[in-house]
Amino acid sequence: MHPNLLHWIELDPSALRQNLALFREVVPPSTRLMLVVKANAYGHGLEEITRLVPTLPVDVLGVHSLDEAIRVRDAGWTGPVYVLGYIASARLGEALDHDLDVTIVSPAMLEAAEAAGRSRGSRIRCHLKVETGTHRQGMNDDELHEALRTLRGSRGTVLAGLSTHFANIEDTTDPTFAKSQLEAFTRRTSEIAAEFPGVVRHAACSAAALTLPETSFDLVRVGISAYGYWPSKETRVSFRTRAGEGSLRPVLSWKTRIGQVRDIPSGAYVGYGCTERVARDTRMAVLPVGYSDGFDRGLSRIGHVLVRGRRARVLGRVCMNIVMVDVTDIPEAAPEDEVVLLGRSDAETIDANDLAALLQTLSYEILARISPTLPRFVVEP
């Protein structure tokens, strides 16, 4: 599809539109959603995937960073954008720049927004993050009271949100502690959210709406699940045991071509080190990919790839650049044939689960330490 290329990831925005009408499906008419685009989209590409965003049914944007939050207005999208994660003290007007909503984590950095705001003469639309349970950013009863009194008496900053998140409601088909954070947020929240008409509270990531709907709230945080993966195991049997069958498709493909094929004697080492040694006369296939674009190091020697519909395997270690594969069960092999990291050839899959037990990591760590610098391709099915 990419003669001229040798390295390039492909999305399929019917695969994202799918995906998001699930959530769409089980979360309240009235709750929005939230597509998280942080890490450059989960690995995606955060340009590639806003720029779909008026195609989806998505209402907020969702980042970690203020930079990737101009990054996102520079690539045209216009509507509503929170900054997840923590902004320097220094660069709190620039929310004002840029229209954004901002994450407030505690008292001193409500006080920086403030001046902020009261400097520019406008006035920073805050979200404060609750302490629940998880033990990360946020603020816990006084923090939280001293916030307020901050607000109430406030010309620079607007209490727009309350939000927070949860510890492991990914990692168990048990509830309870996610229910307990649920029963200290709602409690924390349900007086402020009367005295602050129109404040919008959200908690649910991927795994809590498709698992507790209760966390709903305002508005859904979808990470993960747009992008095709399931955050879990037992995100799914909780899901499937609950509502029934739902599926999520994969919206990235990675691929590459063969630079080289070679044959190698019985007996040959392969690569770096020396740890590789055949035991048969081989056919090789060397890869322009390595480590430094997100093929893990940790794949030597185990991890596969798909050439003309079948899998090749790793051989020796993965080196910066490039990778060497076993293709002498597939004679057809050649130079310049589309290699599949990621995806489907075929009959055969490949996906971000697979390389991630193989591991003993995420799906989220495959796929966003991809390498950014990738070229990316919507393509249509």
Ligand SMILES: Cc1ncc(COP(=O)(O)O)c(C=O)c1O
The other form holds:
Amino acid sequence: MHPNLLHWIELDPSALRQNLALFREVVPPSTRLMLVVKANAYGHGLEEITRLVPTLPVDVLGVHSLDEAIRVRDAGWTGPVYVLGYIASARLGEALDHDLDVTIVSPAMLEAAEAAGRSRGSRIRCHLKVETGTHRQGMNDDELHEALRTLRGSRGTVLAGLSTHFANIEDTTDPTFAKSQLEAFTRRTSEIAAEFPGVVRHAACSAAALTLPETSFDLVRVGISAYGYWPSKETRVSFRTRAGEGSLRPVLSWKTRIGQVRDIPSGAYVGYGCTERVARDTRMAVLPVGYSDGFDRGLSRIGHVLVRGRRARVLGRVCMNIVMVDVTDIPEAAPEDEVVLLGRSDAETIDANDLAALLQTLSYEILARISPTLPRFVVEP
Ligand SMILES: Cc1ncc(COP(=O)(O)O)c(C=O)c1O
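I would like to compare: after the form predicted alone, may I see the structure of the form predicted in complex with this ligand?
The complete assembly is shown below, putting the previous chain first.
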């Protein structure tokens, strides 16, 4: 990569194609595929991923917010975009300006969309979020009936879809709760779908599409696994039991360069708080990356990076913009060497699950918190 760069993201489009191909194999041919690009495309870069979409088997893009949807449009995607999160009443009319589908989470939100559509003499395409047990967004039966009454007499909105989201499908190999949600969704939406032909029903995230194909309906909303990660170990086990080995490959690598190599004597403290005292003469590399870039402070003393195909442990605390790592056993390490924070270096790999395990979180959070300001490059392998 360009020698001017101190840290950057590389995106492998062949991995994205391979991961999406797995979904095309497991969901019915008539089911459309949404790529979820919220949270800066799970940290991969909203614009960079959007520009790749025309080369991918993707029908719809899913975003969380109106502003993300506008960025997707500005990046050139003219196909369907569904906004999955809440939109402030005052901005609902913008869905028409940018040709977006919106998620309706309450009768009041539908009324606001109806008013916005009427005032512009057009109809906003609405997807009603159906409560099935997640209790996050979603309407119960009474609210759904109220919304349907509005839609039947509507001039400012049109029913485009019905959706729900599973609460307990990643964390378990037991599909009982997910199946109860599936049953509730089917029961609540069958009559509505019959009354409103062409309505798109969608419920499945990555884990649902991979492990419970009956959740596919008309469209699946794929996020984490498009980017090359199993949503959880449990999902992988359930998939293997049902369909055999499926291969997913991380799309993103995160790299930096050694800024400086220093020798420090045995017994010296390293970094803020004197939390690390080296027990041998130590060769240390100083890296220009820190928690403000998304390299979590929780990786202090326990994280590793890859230098010349070998692991180097983080020494002391991760700072805002700087990390120190131990390269005593990598004597060739030199200033300007490429360092892998996420990805592969020769035979060694660090992936978002490795960091997530150290930080007691999910790959989702590791990826989504990578700073959006880092330069991102599409690199064909
Ligand atoms: C409503 C909705 N659908 C789909 C997804 C995609 O989920 P996943 O990344 O597990 O595929 C998400 C992500 O959180 C979501 O909130």
